[in-house]
Amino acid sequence: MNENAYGPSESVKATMRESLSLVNRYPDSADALVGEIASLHAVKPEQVVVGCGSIEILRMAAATFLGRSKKLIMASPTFDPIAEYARRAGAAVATVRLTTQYAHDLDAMLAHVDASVGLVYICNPNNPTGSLTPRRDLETFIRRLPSATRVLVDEAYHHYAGTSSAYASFIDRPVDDGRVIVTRTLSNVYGLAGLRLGYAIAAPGPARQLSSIRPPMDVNVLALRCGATALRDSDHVSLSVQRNANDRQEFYNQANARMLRVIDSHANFVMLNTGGPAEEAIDHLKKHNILVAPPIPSMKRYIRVSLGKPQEMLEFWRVWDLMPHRKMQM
């Protein structure tokens, strides 16, 4: 599920314990959390929209900018709940295969653009491939879209993208384009997947549109308080990023030792070429209490493996080596 296996910081755990006495109360205003987010990103509070996980922002975006006679354009494979939200809103969905380098095929996406396009979804780094689409290419793509088309850039795995010259956040290095909406989550690097907290940064106009359909009191009281603490704990973010980099490199080392191919990842998971049908590998792992993501229809030989603690990854490889035909390949 791509969680942070090491969990939240000690300061967040302390806030959680202190806040337990409030769980009999409805959550109060999100203003304090919004203020922390706005301060972190040097934006105005009216540009911030919080939600029950960033997936809630995706639902709100589909409900706001799509509908009958509208169209969503997205990659395949990518994080696809937004496709279901679009269909529920009555919109058409156009999916475009990733390039051979596992980047968004922006030229092919442009070929689907017409007056009906209400929203384009870009997950960068992309889930499930962990791959990047170069920032320069995205800027060119955005400039070529119709003036009424919104672009939602999902940066759920932003912190793991590292210092690649191909990557730059649309929050940290914004473009002068009010159509761009950027989402982040506290589920990954901050270790708060179970509290369900995410947010969007947008121009005041789109932010108001999103907020207008936000359910009341959707962010729970623990998330409001722990989220604010987590955002202030930059040391824990740095530690989580370094741990992930180490665990990811060790995964590459183990895969290379077995002559297995992986897709270069800029996230906290890795796409592994199983050398055979993905379903067989997934079933074998499950029989030994190792769970990975479900099969990806367009990538029939790959499985997505979320990175765990070193001992957990040792168990993954121990179980992997029990597959007879994989033994012969080693």
Ligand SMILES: Cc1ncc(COP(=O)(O)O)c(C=O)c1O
Contents of the next structure:
Amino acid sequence: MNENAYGPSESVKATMRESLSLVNRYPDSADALVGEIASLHAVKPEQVVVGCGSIEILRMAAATFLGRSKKLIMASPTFDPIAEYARRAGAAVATVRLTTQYAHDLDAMLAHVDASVGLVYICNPNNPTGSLTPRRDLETFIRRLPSATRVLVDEAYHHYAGTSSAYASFIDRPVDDGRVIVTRTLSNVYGLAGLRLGYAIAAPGPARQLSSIRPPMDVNVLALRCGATALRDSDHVSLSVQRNANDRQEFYNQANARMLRVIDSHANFVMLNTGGPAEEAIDHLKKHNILVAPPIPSMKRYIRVSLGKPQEMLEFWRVWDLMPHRKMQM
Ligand SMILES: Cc1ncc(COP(=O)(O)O)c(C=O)c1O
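Got the form predicted on its own; any chance of the form predicted in complex with the ligand too?
Below: every chain and molecule of the assembly, starting with the one above.
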């Protein structure tokens, strides 16, 4: 599930141990953590919304900006829980296939835009493909959206995106546009998936709207404290990114050695063309206790593999090699 196999930093573990004595108490307000996030990104605290994982913020965005007679536009395949949140809010959902380069097809998405579009969801880098949508294209796209339409840019895999000129975070290099909401998570690079912490950066207006439906005390006492420590520990972020780059390169090497194709990944997982029905590969791996993502209906030959530690990946390839030979598609 795209977690960081190496876990959190030592400083986070120390904070966790120190905070254990607080778990009989309800959490403090999130103000200290919000202040930490605001200073990390040089924004005002009123631009920060915290959530119990960034998935909670996706849910809040669907509940706030969608409803009956509204529409969500999103890609396919992408990280799709927001589609279910939109439907629950009574909204219509328009899905648009990624381009052949696995970028969001922004022209086709624009073709779905009308006055009913409350929200556009852009996942960049995209899950499950690990691919980028060029920054310049996104800027043009956003400029063309109606004034009442919000666009949520999910940057869950931001740290792994690398230094490609095609990519820039909408937090680090914001556009002067109050319609853009950016989400981040502490689940992957920070190694804290089990603590459940994510956040959004938005203009004060939409941030206030989102926060107004935040359940009280959703962020637990350990997440509040450990999250703040994690965000301060930039060395651990660099280490996680470097390890991921090494592990990803080794994955490519192993795939190449077997003449398997992959989609170039800007994330901590890789889409691997299995050369046959994805379900068969998934079942085979599962029989040997290796779990990969569920099948992706529109990519019938691909499986999404989250990168594990080197030892775990050796086991992945050992089990892979036990699979009956399949003819690879070149
Ligand atoms: C693109 C994307 N956004 C959000 C999430 C949810 O992250 P969190 O653990 O912060 O809820 C995930 C988790 O897999 C993801 O892939």
